[in-house]
Amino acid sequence: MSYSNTVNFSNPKEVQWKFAEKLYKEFIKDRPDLPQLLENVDTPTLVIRKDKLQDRYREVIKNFDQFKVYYAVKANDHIEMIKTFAQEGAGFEIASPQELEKVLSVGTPPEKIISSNPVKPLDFIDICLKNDIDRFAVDSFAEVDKIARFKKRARIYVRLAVPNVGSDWPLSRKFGVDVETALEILDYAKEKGLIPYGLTFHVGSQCNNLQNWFVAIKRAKELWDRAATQKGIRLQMLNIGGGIPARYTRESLSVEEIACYIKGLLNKYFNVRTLELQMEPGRGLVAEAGLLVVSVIGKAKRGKENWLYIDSGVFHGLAEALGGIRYSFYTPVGNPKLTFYTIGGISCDSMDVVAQNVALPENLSVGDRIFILTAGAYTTVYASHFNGFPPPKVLLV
């Protein structure tokens, strides 16, 4: 019987609980050893299933068969995850010398490394060029000047600003430029002796709105044509960034749905066989492969609110909760009586509140374990040692 046929959708606690249960059962599927392992690891620990990383990557390259896939290392830079993707044949998108060092350590050749952060430190540009990595995103004239000072024929791709409507983590304010400015930046890069190589955009992390890709690709085509007709610049590459969503507390667009839509748009607007296509998924590759195991360290009643405190928090792995990401929480106890909790983090900072209105068993006690689903992306990479508490451990299984 399917999930939708077993849930009373008029009961918000049950809806939330059943979806969390679904994600948990999918996480442990075909691994009878996992329930016991999850009950015995130290907390907090981020448990990553290597086979789920592999399966997701293979799903992406199957559906985006015309694309070169560069894993966005910022989503989770654990060396074993990088090694797993390298063994699968992935490329990597990096933004720092530290990320570059990890990617190179697993034997990644320069032609499989790009950098799409439009604002880069000079030392990072230098070390990239010294390692024959020469493809950089830009969205300002100042960035072109920074790269040009190294007197090497680096390849430049400009970042367009596109709508992020419907994305849980918008990225359009900090980065990206309009078509007119992008055109001038490409021409400026050519004047400076760099190679105007292509263009890129990002529809926003955790994007569930196909319209964003429609506007982005249509806008990219306008820039592509104007570069050729007005500036004599023949671009070679289109990079569609990331944006593939994961399932947190609800279903999301599938890889297949997004790929079919994007390939249809490319056929309509570009239809260029020599076009090099790139993408750089991060969250979409790793989020659902991870489960964060935490323990209850406190329980309280404050006014009408039931509070649970856990040994992680927004400073120790769950920072995205501050920006709107809402996780599913689960503990395998059969058919419990549910209540809504506010989840507090381990630190003494009042800002350290992970979530509100979380449906969990009423009888949870100090010492009990909670599993936070879809935790493979932007968790440990965001974690700090604030208040003296360490980041979660990471275990690949």
Ligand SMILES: Cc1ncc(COP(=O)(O)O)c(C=O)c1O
Contents of the next structure:
Amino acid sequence: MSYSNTVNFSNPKEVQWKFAEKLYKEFIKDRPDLPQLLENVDTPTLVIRKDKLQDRYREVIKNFDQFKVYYAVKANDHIEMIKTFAQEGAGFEIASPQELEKVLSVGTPPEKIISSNPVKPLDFIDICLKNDIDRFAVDSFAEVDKIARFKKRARIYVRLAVPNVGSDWPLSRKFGVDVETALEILDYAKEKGLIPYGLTFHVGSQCNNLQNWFVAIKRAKELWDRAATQKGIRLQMLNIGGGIPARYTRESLSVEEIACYIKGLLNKYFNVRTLELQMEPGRGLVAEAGLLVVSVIGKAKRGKENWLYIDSGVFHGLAEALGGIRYSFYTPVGNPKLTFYTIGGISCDSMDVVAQNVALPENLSVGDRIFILTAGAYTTVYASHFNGFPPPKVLLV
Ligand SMILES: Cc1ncc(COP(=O)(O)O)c(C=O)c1O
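Coords for the form predicted together with the named molecule, given the form predicted on its own:
What follows is the whole complex; the chain from before opens it.
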């Protein structure tokens, strides 16, 4: 029976639980070894299924067939993941000398590496150029000046500000410029001896709102045309950034649906045959391939609130919980009596609260395991050593 036929939608605990169960069953599907592995691995450990990384990458390149795909390494920089994507033929989007070192170590050639963070440290620009990586996003005149210092014919693509409405992890405040400013920046880059190459935008991470892509592509079209007519600049490349969502506590737009929509818009507004198309997905490629195994380390009732404490937390892998990402939690025990918990992290900081109103079995106790689903992206990369606790281990299986 399908998930939707078995859930009593008027019971919020059951809705959560069944969705978590569905994600868990998908995670272990066709891998009879996994349930036991998940029960025995040290905690906290992020378990990543390599075949799911491959499947998702193949789904993306099949649907975005005209695009070059650059995996945004920031989402998860584990070397085995980078190796897996490199073997699939992916390119990489990087932001630091450390990420660069990793992607070079798996034999990635410079033409498969781009850097889209619009504000980069000078030493990073330097090391990129020394390794023949010459494509950089910018969104300020100061950044053009920084790149021009190196007296190389670097290729510049400008970051446009676009709506991030309804994206669970908005990225629009810190970066991006309007069309007018973008035109001036491209012109300035040309004046400084750099090559105005293209444009980029980011609709916000975990984007379930197709309209964000609609506005972004229309804005890109305006910049594209005005660069040619007003500045005599013929851009070559359009980079649509990241934003592909994963399923956390509910269904999300599929890769196929997003690709269909974007390709329709591009066909309407651009001459796609002469266009170089790029994308740089992070979360959408890796999130669902990961499951974080944690242990219950404490249990308490405070007023009316039931608390569970786990050996991970916002400083140890679950930082995105602070910014609005809500995970699914599961433990494979059949049909338990459920209760709502507040989940506290391992550190002593009172900010270290991972989620509220999480439906889990009433009889969970210290030492029991909890599986946190869809944990492959922006988890271990954010983890610190706060309070002396190390980040979760990572295991590719
Ligand atoms: C410049 C850039 N490209 C790509 C990404 C990846 O985005 P996502 O994880 O939403 O696919 C990010 C995320 O922060 C980003 O800043």
